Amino acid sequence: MEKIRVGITGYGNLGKGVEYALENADDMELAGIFSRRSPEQINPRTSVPVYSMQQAEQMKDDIDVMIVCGGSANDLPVQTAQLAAHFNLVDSFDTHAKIPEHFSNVNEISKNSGKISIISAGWDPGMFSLNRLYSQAILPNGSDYTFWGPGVSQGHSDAVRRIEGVLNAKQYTIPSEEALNRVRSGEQPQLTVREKHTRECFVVAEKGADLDRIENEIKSMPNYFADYDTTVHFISKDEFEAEHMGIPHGGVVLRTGATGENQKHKQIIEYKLTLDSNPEFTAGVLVACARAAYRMNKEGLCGCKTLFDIAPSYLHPQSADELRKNLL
């Protein structure tokens, strides 16, 4: 069997989640990691080459689909679009208000060159975003719900660690259960940011530091943790790489709608996620997607899509006839 040829732009978490979902993955093999550190920094945990960021138009005829694993903020709105000009790629751009913005720069782009882009794959925006579609197709008449959590997010924990006096920190996203207890009743409550979420903070000082300041500034700082119900832990160095190192994430996505006469059947969709690591499952989205966008551009299709465009049967190893015969 042609086993479709990976590429790995970035090696940190998600790009280390990447080299293991490959490994799972039969129909394709890992041909090379690309990174702007110099080549010999980078240990991958097989033999595969590890390149320069400068070298990856070289390889264009040897990669299929490339995997770019850089952050939102400023990497993947410059490496997407320049990467989306010689190979077919995805990537996990999660800044949702920009979404829009992202993919008409790197439609663009794929059009021209006759690539896929699949860019937001992972979980949310991803996962969660199809499940939203789903039930709202499904019921019309509804309101959705969409809680993060309990899990790390990474964005409020570095904001954390910019604080001064501040070594290290982890942020816990915390969902309400009176408010998801509320939702699955199908009440159909409209709920603030602070009635659905509480935030929780584990932070190690430096010794002296003033830890009023840093309480106050973490719970006053705004679009982060001023609208939440927050609790900071100082804790010692060792407590915290004992029990604060790993990057579980999760959530739920419920839809409550009614049908029927008058309205008077309740009913209720939920998907939920419970993950120990966030990297590694968002990878296996990603290497699902690079399958979808290799099979896509095999049949002439090109341009930027997301996981709304993509037909189910894209993304799963088997055949469309062994999906009929065993998952249907």
Given for the second form:
Number of protein chains: 2
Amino acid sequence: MEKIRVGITGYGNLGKGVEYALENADDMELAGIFSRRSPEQINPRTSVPVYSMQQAEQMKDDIDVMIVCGGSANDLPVQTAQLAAHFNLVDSFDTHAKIPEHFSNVNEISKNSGKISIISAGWDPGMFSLNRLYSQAILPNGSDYTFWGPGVSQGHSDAVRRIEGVLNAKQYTIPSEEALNRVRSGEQPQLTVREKHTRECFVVAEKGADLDRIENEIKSMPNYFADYDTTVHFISKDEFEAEHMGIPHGGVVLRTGATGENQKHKQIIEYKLTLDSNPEFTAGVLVACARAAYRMNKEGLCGCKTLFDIAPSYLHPQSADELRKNLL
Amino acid sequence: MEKIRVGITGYGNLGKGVEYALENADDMELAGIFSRRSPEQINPRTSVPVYSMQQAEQMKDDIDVMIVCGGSANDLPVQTAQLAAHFNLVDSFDTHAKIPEHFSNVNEISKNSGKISIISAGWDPGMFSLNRLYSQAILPNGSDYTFWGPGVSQGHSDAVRRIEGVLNAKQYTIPSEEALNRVRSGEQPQLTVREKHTRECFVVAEKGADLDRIENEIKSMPNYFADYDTTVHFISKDEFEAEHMGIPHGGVVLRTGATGENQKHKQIIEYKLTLDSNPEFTAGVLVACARAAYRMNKEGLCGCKTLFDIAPSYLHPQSADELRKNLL
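Take the protein just shown as the form predicted alone and give its structure as the form predicted together with another copy of the chain.
First the chain shown before, then all remaining chains and molecules of the complex.
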């Protein structure tokens, strides 16, 4: 069997996650890593060649699908657009409000290049979005709920680290069990921001820092913490390194709906992720989408797609016959 | 907006569920009910016309999609095949082992008629199958688990009712909390049939019947009960009618996988349904699939499909632009 040749652009946590994920995908092989850093600064786990971003275009006949692993704020709007001119590709663009704009840019470029781009793949946007769609389609009369965590929010951790006197910090978003249970009971509650999630910070402070001031600055920070009940724990550097180096995450998408005579029957759909590693799970979604991009392009399709536009069978290595026999 | 005109073939619990579900679908309307019984025996909730099965073919220009609500054992292999010659259609064929054969028959007929048939829609087969597919694609290194219930098994209830001295009976399939918790912990246990589910029967016996014999016949019944821990409760007709007339069901599909360096990170995907009404939920899936069948056929597609072959956006009433903006 000829393997799908995959390139990785960007070698941070997500790019490394994709490298690992490809080892679990028998029908794919890693053909190259592309980085803005100079190639000798990159140490991939395997003997895969490393190239500079400038070399990517020359490799367009050697890479079937590029998985673009940059950040959504600054990298992906530029990188995905550039690479879409030459490659089938997948990205995890996750700035929800800017997805329509990103889609429209990339769609035009991919249509011109005759390639497929799959954007906003991952879990939210991604598998969570997909579950919102399926659940609304099945239960049109109902309410949606998304809870995130327990897990690390990179943005909130960064915000705490920017406070004077903070050496290191990790912020966990915790869904409220009480709110979750109300939703699971089918009562369709209206929940405030404060009722749905709490925030927990583990902070390593500089010696002699004013801990009360730090705690106060965290708890009153607008947008990030002011609307939540936040707990702050000051811990040692050793404890931080022993307990808080992981990137776990997860969450729950629920839809509770009503059907039947006088809408008397409650119906509840729950999709839950419990992830030891957020980037490695996202990488799993990206790799499945890379398979889909390759297959759809082989069938002559082009343009920008999201998980909403992909028939599920494209994502799985087995044939349609095998899937019907084994999984339906 | 022109509404999608839907026909219902078969007016049992599922057909009635579809009638209710169509009331929650603003883009669709019920155009007719078709039954093997004579039309005057059917009392639909609404003023929809009722036809005999023989009249269906004459209505082929008045129905955009037929939802076929017969039983899998005897009705659907015949009815779906007949109707596929004239209609886009959806069925809930659920004899897992015979899906490839049913698919192949219906595919040929639908290709010839230039229509779309979507078979085996519902929750298992259906949404559970879809979650098995997505989860395997994302986490190739892992294990699948499906738990059914708590809920009513129609087949097991029927089996108990066939025992001499039994007036009425309902059988509930109960997933083992202990087994579920072991799976949720990520340990990837090997579970026997007995460890995964228990069975609970509520039986109304004839006056003077030998209850010990009935209980023994239930518990030792091969295929149905012998491999399970079964509890039998004898109750009065009144209690039965007060407490056991519903058709709740549900279940959980889990995949626990491993990713990353030395596969050290556990990743868990859980999809859970808690349904007050099994047939009404199935009906919701069928109606969403009817929308997809109509749209796919409008685009010139034909042949037999399953949920595996349907890009999710076809199922939801909103446009692709709206879905990206609102749900991604």
